[in-house]
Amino acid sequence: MIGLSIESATDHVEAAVLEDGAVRAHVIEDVSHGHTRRLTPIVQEALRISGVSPSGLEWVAADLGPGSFTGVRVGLATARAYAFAGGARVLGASSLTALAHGAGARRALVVPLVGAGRRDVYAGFYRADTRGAVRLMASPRVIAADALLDVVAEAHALLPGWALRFVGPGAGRERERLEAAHPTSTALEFRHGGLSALDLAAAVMRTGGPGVGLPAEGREADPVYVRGAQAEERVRRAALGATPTTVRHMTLDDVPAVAEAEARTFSDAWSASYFRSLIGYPGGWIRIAERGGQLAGYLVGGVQAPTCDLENICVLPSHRRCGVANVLMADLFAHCRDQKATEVLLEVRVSNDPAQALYRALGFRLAGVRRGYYRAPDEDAVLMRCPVPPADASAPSLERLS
């Protein structure tokens, strides 16, 4: 199989043509901010050296990010264009996943780092076992360099006795700081000079799906920005944020719509009969969120003081990033205070980036890993824990109807 691998998530750009894993051409250039101008000539040069035409490609791979917004977008657009011209498949992997799998670490927390502008870094969290098999451990984050060590300590505490390995160009940039805190943590010296199209090609050929940090089926070309565009978020909130969210108990009449939303959202969806069985269950907190009279989301929790288990939370796509999840969680926290519960626990797929970002914003922190917890697809769960916050006038506005 002949393929083209395009690495353009940072200023260090590479294009490689491979046949059954053997490299036929490998072109490298540091383009600064010239992705739009330089990427196509770099790809054309790799194809010329290899003697392969676009029609001879069976797959084209692009780095999905995180990294340079422009680099990721231009790389994906270029990959799609060459794939369309030759009828090839478009494949992708994140920059962090390619680094983690390529590093060759063993019995270690592997933290790939890619520069994110100013003094920020994009950080990934993976565990490499004694055989070198790599699994995703938590969602990627964008972190100020000054706060990186505290965040890493939270994840490293879940792997007592394991080594810590920083890799990638961000590790090269922050090497002095990282070594001062964790001697030998950058000793692999892996890709300090930049990302590699060869790592990307190896990553997209792996199996394992989200559990190992690869895209889910059907999302092989979805970008992984980690940090959203602030201008876009401001416009969205201005357009959609004025509609209030109300919260009430779920009833049997709500179950068909809830079950339909559940089936569209989750690969291991709960059935309508299971939702019906929960209504009225002792200790259960089964809530519906509505906006403009429409179902916007739902939450299922169970309280047995002093703890509460958050078992399910979902926001429908048309109501996301409008504060619905925050309102549902504020409602749950209020119920916990009423019931004298002091802590909320939850499990979440290691690849569920939006949920983990929400939970972190609400005060949840990593508390454990449950290996092989999910099926369809196979994936670990990260356990998160949050103390119930005190009642606060700054919490999301909430109208509890029942």
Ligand SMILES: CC(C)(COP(=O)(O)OP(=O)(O)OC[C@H]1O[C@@H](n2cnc3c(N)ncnc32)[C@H](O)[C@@H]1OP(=O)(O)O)[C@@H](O)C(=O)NCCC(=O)NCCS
The other form holds:
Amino acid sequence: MIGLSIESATDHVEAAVLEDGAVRAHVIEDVSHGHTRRLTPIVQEALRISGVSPSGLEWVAADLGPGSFTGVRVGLATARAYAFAGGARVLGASSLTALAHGAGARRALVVPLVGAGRRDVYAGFYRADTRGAVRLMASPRVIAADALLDVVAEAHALLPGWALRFVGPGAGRERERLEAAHPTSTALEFRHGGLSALDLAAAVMRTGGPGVGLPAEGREADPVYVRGAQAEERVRRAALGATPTTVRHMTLDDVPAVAEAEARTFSDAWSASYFRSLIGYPGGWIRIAERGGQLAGYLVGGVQAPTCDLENICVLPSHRRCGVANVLMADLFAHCRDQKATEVLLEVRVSNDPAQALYRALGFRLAGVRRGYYRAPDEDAVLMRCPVPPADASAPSLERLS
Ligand SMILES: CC(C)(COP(=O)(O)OP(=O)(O)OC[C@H]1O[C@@H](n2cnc3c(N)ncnc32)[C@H](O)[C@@H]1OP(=O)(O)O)[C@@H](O)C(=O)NCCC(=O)NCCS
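Show the form predicted together with this ligand, please, the one above being the form predicted alone.
Next comes the full complex, this chain leading.
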């Protein structure tokens, strides 16, 4: 199998041509901000040295980020163009996953770090077991360097007695501070200078899908930006102001549309009959969100004071990033206060980045890992918990119809 690996998520750009794991060419250049200008010549040079033409490539891999927005976009577009021209497959892995799998750590929380501009870093959270097998533990985040140690402490508390290993170019940058807090935590010396096309190639050849931090089998390789682009944020906020969200109890009439949305969203979807059985169940809090008179989302919770389990929340794709989940959660918190519940608990797939971002923004924190909790695809769950917040005028405006 001959392939081309394009690593362009930071200023340190690499292109490698590999045949069955053996390196036929490896070109490295520091492009500063010149990804657009320099990437194609670097790839062409790697192909020239290897003697392979684009039509001889069976796969082309790109770093999906996080890292430089331009670097990731240009890298993925270039990979797709070469793949299209030669009929190759496009593969991808995130910069953090490539670092975590290549690090060679054992019995450790592995935290790959990539610079995110100013004093921010992108951080990933992976668990390397005693045999060195690496699994994803929580979604990547962008963190101010000053807050990094607190965030890492939250994840490290889930693996008592295990080592802590920081890897990647962001670890090189923050090294003194990391070592002062956790001696030997950067001792792997792993890719502190820059990302590697060879790690990327090794990562995309792995199996395991989302549970180990890779795209699901057969899924298009989408970019992993972690931090949204400012222009997209502006459009989203304009949409949020335009149409209010209302919430009410779910009725039997809602079940067909809810079950259809559920089936479209989840690989391990709940059935219509299961939704029907929930309505009227003691302690159940089964809510519908509507925008413009249309189903926008739903939430299923179960309250037994002092705790509440968040069992399901889903927002239809055309209503996402408009604050619907925030409204459903504010409604759930209000119900918890009514019922004297003081804490909300939930499980979420380790790879479910939007949901973990939502929960984190609401105040949920990591509380445990459930090994092999999910099927189709197999994946660990992260357990999160949040104290029920006091009623707050700054919470999303909530129109409760029943
Ligand atoms: C997770 C999900 C419920 C979020 O619903 P939503 O209505 O789009 O979320 P909101 O617009 O209310 O977002 C609230 C906050 O969550 C975070 N968030 C939500 N989606 C995000 C995303 N795709 N990326 C990053 N942050 C995200 C943000 O902090 C956001 O606040 P902001 O808009 O001020 O930045 C929705 O993406 C979904 O239905 N996903 C599929 C089903 C699912 O995974 N359910 C969870 C099962 S555990």
